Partner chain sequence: MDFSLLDQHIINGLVLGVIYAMVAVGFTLFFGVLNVIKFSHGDVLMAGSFAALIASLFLSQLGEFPTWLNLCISLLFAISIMATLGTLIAQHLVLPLRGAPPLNTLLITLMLGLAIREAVRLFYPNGSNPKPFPRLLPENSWIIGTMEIRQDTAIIIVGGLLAILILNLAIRKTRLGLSIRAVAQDPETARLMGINFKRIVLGTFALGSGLAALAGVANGLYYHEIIFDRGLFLGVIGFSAAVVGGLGSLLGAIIGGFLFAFLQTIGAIWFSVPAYKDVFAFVVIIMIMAWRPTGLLSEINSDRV
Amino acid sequence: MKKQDKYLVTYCEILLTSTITTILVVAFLIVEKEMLLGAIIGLGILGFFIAKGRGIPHKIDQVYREHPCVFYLTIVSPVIIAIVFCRHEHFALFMIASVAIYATACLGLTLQLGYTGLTNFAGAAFLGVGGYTVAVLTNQSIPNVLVILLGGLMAAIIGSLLILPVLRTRGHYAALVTIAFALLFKTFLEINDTLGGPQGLKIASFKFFGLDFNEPLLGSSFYLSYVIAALLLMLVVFIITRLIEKSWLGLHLDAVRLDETVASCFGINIAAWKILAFTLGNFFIGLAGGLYAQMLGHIAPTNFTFADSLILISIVILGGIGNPLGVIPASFLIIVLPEKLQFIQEYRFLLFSILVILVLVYRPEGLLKRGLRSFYRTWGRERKLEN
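May I have this chain by itself in the form predicted in complex with its partner chain?
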């Protein structure tokens, strides 16, 4: 009886946390008044510390492991409710979709950098490959879903041009290879006019079984369809990334990252795993790039500069390297925060950079530190349960 009471309290706490978080996030997205924004941020920080004081993050973790349905209830349903609530808020939806797309790309980077230890400073370039592929192909008569897949595929293929140097180099040396690629990719697009040159390309709207994504869906916003598509894409990529982590594949990738000598002494084909992670990661980034291009309706080389690659890397680091879950709040922070700082106009980047520095000084490991691998939900608990 007592135990059940405790569970009830825990559930109520989690429900409350999730409700408050949802309300705050939605309010943060919609509200434009500076004072209100400040109040929301203040409330959020306050709420975070209260929750931490009550040990709620830990409880959530525990409950989620034991009862995944609670997880879906407290994460998925607020998202759906929030979207339904925001269905007329074009801009909020646009931002949600952008966050989801960036998070997807960063999941690709997590696979490369977080799991396998491959530094990829050319994230934006692969985003661009996906985008340009989509831009060129959408205007042909190819089914649009296929086009986005082809965008991912193309990113993976272009990425394989770099495989030889990426395989041979490590650490900063590998960073240089990708930095070089990022720089030359953008410059090449800009100089060479075959792909629209500096002006870029326009992209016809995304069509899915006769559903035009640029038309309002069910009388709501133009961007609702994109939000749904982006969230679905993120979900699928997230699940795949997570499943990879919690399987023999993830274990192999970790082994490659942590000690190549040991890995080779235990029969692990380092090159093969690196190729897998690099290619699959680029594929995910390419998919994200494809959808992003579709949503924007126009892409140009200046979207895919080295600075943009750094933004992607920043998200991965800020989220906590190797933790796919951290990528989502980190994208939210890095993508939405500068936008919310529009009211301070030319000072916004200064403040933004200072804020990120502060976050890092207070959370040196990133927002969510990567934990030990658990292969399945009850991992590490079985023994206790049995006893």
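Form predicted in complex with its partner chain already given; the form predicted alone follows:
Chain only, nothing else included.
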């Protein structure tokens, strides 16, 4: 088979897989009966093993690395169809927007944990920093888009202060610093009457060039505007994260994660790269928190607990540590599944704990394993010519 024909077959298989997955996801979001939900979950599990047997995950990763534009086209097109199909479903659109926002936040954690090896158990706290910044500044005469950017900037600034004690510790001690910050942040919100105390703050609707996001868009659900904004934000952050991974920046971050001593011997400034990863990752998390607050319309300390930080870490581990693509399906499983299956709602943290343990024991690379680094496409060709 010619190389062009082989790639065409691969693209068709990926497009077919993404289309079937989209159909199952739409059905899962719309259907309410638990028996039908169980059947859809069973079909999804069966389809996953069939796709794995045909090597679809490996082909997706190959196209994702070699031809990103084609990959985005084959993945984004079914998503757009799904959004159009669910345009009147409030719950379905809210879930899609929530998955995109959580995936954006987890991309920031991927930059920290997956690339640099910095464990951040305060992800929900930085979501809260972005959210509360938006809540305070929304009523001011500042464009809402700029307010969300300021939310990310505030999260980055506070993260740059937290990184100072993190740099003086290592391993589980550094993780304890972030845990302490997460607990202190929630307590600070509860006792601070300026920020609404335990009741929280109400947030005005998001406006963009005169478009009120709390008004129905083209006769559909008002959540459609937030879905579009959340997906665009996720796409931009995903591309930036992917470019960092492929560049010499990602190479330095990987060197810091793998062995700090060896990296410092080669002249890599360990502290500088940790500061960069921690600050930029928190900036992404703050952006997600700002948009999330706008979509909710009201935030309180209960929205940003330590348990929510554990959910973010669970998504990164389940999706595959260091693989930005894996956080998207992992976010869907962690966020949407408990909402649809209400009978497991009370036990979701117990189930998350069991799931993380099983993943760490039996599949530590997560749902989508991070592939080997490749900088130039010509390396493989030159090696073949030499042979």
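Positions refer to the first chain, counted from 1. Note that the rigid core is defined as the largest set of C-alphas that superpose within 1.5 Å between two forms. Given the structure is predicted, the values throughout are model-derived calculations rather than measurements.
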query: Residue 321 C-alpha shift between the two forms of 2 Å or more, rigid core reference; finding: no
query: Residue shift check between the two forms, rigid core fit, residue 56 Cα at least 2 Å; finding: yes
